[in-house]
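Let's start with one chain on its own, the form predicted alone, as structure tokens.
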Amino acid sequence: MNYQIIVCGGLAPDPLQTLEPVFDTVNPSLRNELMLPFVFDPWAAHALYEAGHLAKQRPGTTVRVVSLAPKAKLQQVMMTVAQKLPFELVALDGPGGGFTDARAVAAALAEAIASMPDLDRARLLLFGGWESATRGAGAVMQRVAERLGIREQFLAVDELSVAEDGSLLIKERIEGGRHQISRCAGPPAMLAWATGSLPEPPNHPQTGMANMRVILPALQKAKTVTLAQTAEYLRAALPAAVRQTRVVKDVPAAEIARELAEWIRQ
């Protein structure tokens, strides 16, 4: 069986940058956000690599990426991501980052997916990141799946394999450093990926050029999305740096632990 794999993924500022929030009760943002270099969200990137691996194993499988982000930034990032593996892009031009509401983002993504004219729910596998590098809400993929009527949902996925009878064997992280193995009869299903088990694919310029022939027209046709802001922000600031150092000798470990616990409580 071949599948229709749809990967939901946004953008995140390059983690090597210094990020400084600019406080606004309605629309907080990052200082010089439009000037910051961005990358494809690392959680969603794992989902994309797993999608590409499954597509290679199942001839006829298609991979699409649905992304909500500022169009100019999305075009820059796609120049790199397009070299990793073949996929189609469905672009939504709208705000991204950690100050967007998970419910509004999920509604926009679900609407874009549901409006695809050739969507085949009997072959649909919805992929995405378990969380995100910008928000970490861990709720967007579940909300998208619910809006699309997908009841088979798997979180913190590390591995997916297809059994001989066509069922899906899914390895999910659970407490205590263990994994839970689930069997799903087949699509439709939603898989929110953790780190996965695959390395980042090497760049392939020919794949990138072939992808960009489809991606650039998709960016030009990107639908403009305005997200409803339901949250009210009372404060946005970098964590305060606190360093209190004391050099001691011949102090038992239990005493050190007690002092640390007391310091944290204070």
The other form holds:
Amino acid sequence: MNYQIIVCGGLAPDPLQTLEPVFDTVNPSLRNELMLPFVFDPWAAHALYEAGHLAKQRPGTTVRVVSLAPKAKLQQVMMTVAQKLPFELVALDGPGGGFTDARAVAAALAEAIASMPDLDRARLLLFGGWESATRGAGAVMQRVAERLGIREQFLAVDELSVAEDGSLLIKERIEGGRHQISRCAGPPAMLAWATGSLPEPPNHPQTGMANMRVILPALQKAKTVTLAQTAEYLRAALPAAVRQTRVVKDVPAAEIARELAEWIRQ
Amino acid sequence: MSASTTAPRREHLPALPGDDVRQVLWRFADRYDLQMLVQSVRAVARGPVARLVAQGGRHTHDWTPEKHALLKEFDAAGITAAYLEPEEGGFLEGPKNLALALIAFELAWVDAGAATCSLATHLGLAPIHERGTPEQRRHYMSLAAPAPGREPKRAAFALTEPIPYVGVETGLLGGKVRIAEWPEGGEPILEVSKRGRFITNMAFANFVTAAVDSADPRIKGSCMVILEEDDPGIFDRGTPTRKLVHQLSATNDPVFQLRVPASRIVGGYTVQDGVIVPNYDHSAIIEAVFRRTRVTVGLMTSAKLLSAIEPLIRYHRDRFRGAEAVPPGSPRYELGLQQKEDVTHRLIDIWAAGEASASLGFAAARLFDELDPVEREKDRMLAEQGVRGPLAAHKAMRKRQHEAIEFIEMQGHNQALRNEERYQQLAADPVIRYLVLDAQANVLCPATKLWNTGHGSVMMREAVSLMGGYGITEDCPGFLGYKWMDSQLEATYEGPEAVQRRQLSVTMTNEVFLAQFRNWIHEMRQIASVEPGTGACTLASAMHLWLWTLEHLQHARDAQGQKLYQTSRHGVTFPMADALCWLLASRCQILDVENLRREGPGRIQQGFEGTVQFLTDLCHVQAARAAGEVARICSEIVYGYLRHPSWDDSPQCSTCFEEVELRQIESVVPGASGFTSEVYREDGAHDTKAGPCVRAPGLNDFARLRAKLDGCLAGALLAKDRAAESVQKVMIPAALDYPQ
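Switching forms now, from the form predicted alone to the form predicted together with the partner chain, please provide the structure.
The next block holds the full complex; its first chain is the one shown before.
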């Protein structure tokens, strides 16, 4: 059996950048947000790599990425992501980042997916990140699945394999550092990926060139999306960095470790 | 009429210029193939290459397995195939000069040795690409393409030989070729012997393109031959060169003594009266090769300068953080060393030089992309007209030179006033287009190589010094110490500075180039009228001064009556070449920023005003610096060869006033003594100086231009102050993005 894999993935500012919140009760943002280099959200990227891996094993499988982000940023990011593996893009031009509302984002993504003319629910695997590098609420994928009527939902997925009878074996992370293995009869299903087990594919400009032939037109006809902002923000701040220095002599390593652990617990 | 009492709000540079800005500046915003290549190369540079440098991979000149592993990274990232045509296994359509320039830039951002390693493969292939026969091209270029399950064959370029042979002087070839066998009716077998020195890629190259001279009356002149590692004879890779820099490239001193078929002569040959006549001698091939590859070398140093900015700003800001006496929130905590004007001003000098050199290098790369198809079209047309051989082609082109100048002059005219039909006719002629572009390329290429690496290495030293002692440690963020040392090699290989100056001293006097240069002065004046903050006015005045000086030097003579502008007079021609480089770099920088001003608003989402304002200020700073250099050089040359007048020269002394005489005049016309030149005292002695002050009646125009140029410097240091303020405020990433 081959699949129609749809990967939902947004963008996140490059984590090495200085991320300084600019507070606004309705529309908070980051300082110089649109000047920062962005990356494809790392959680969604894992989902994409797993999708590519599955597509390689199952000839005829297609991979589509649905992304809601500022169009210009998305185009820049695609210059890297498009080199990883073959896929098509459905672009939604709208706000991204950590201050968008999960409900509104899910609605926009679900609408874009539902309106795909060749959507085949019997082959549909909906992939995405379990959470995101922007806010990490972990709420978007379930909402998209619910809106599309997909009841088989798996969170924090680390591995997917297809059994001979076509059923899906899915390994999910659960508490205590353990995994839970579920068997799902088949599509449609939603898999929100944790880190998976695949490395990032190397860049391959030839793949990118082939992808861009369909990605650029998709970017040009990206639908503009306005997200209803229902949340009110009371505060936006970076985690505080605390530095305390004490000069000591002749203290055993174990004692230093105990003291450090105590300090961290505080 | 209302008047505003508040100054317009000034935008500062919000964040370091990102890819979106660079793509517009360097004109590849519409080339997604190049944008992807940049991302792909960057991942290799800031990942495996940077890790290897950080792990101490540069500490040996041996070719280690870790260094060799980079080749596979290059293959996977498309770097190896970037030089090839799609039908040969490549993926980029059309000319590839800009693509290779971007590769070099991205790799050299981290380590120029890695850049050299990747580009040396292309250099080895270049003779075949530029002048090889169709069969040679098809065979060797395809071999060089990475393919699934097969390692690509890698090339090296062997020109340099042990002293006293080929090096700076490319004509002194010690490598020899003779005929070993010539079977009746069959292909001759050649015996090639050559010793190489400083040959890059030699530790692993599978084939070599080597320059050799004939040692046999049955072979005419010199040629380049392709040597394969499996050819019968000696293919000794030699010992690693004990170089101190570029340690991520393999450099050896090889020895070859091989037998190869004559079909390995690059570009093929004909047999005339029993003599093998190569279609191209080695000089013709290396000229075609180096004029392209030297641009990429120049850009390596540009990348170093621009890569130094972020680590320097971070170091300066963080310098005192963590000290007990420096509480968070205090100016010393927030700004660190950036509180000191010297630090920010010197950083601005480095940044401006980096921007200018990158602009010059990428302009040259784009020019070659434009030139390549025109050159092929020109060759085709000449062949159709029955023009064969380089000499005949040169003669044919010279005949059309006046038309090229006519075309350029028409370009400078108002469209409404020129003969549009004639203009369009000339514009459509490939020979005319070739002459125009070629004249530019013959200047821009050596200028990039000379100025980017020469001045770049000076500015890299400045960057290292701005890091204090940290700068010359292995721990220095951005590997600045390594980059400083590497830049010295970039100034040397593929033709050291003297070679570039020599070439410029010839090509910059080409009338086709000078006609374009005149238009460029006008172009700068036009920009200055709309955007005076760019420093275009300063630059135009400096260009005018340089042009006047060059024209003056063509007929001027020194105190001994010797002609000033002549081949062997390096004291005149070389500084003039240096001065031109400053002008060209500054011009390209201004044009790039003007392009950003035009094209940016639709592409840059945030911070456009501040970014353009800052880059404009950098242009002004650089234009002023260029103008200063040009003024100094031109003044030295124009006046420096005049004999200083002496008190012993009777004609001069006859104009001197006696002191008593002056006092009498002053009593009648107060202040009149101020208009006199020289005075001698009652005892007949003069002031304690060499002689009367110099008067040069024929140089009034020069003095006027020089005075005008000095005035044009107005505002340049205000621009520097503004840029320095931006540097204090600009947001930088929390950490350097390499090694990853």
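Numbering follows the first chain given and starts at 1. Rigid core here is just the name for the largest C-alpha set that superposes within 1.5 Å across the two forms. All of these numbers come straight from a predicted model, not from anything done at the bench.
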_Residue shift check between these two forms, rigid core fit, residue 255 Cα at least 2 Å_ = yes
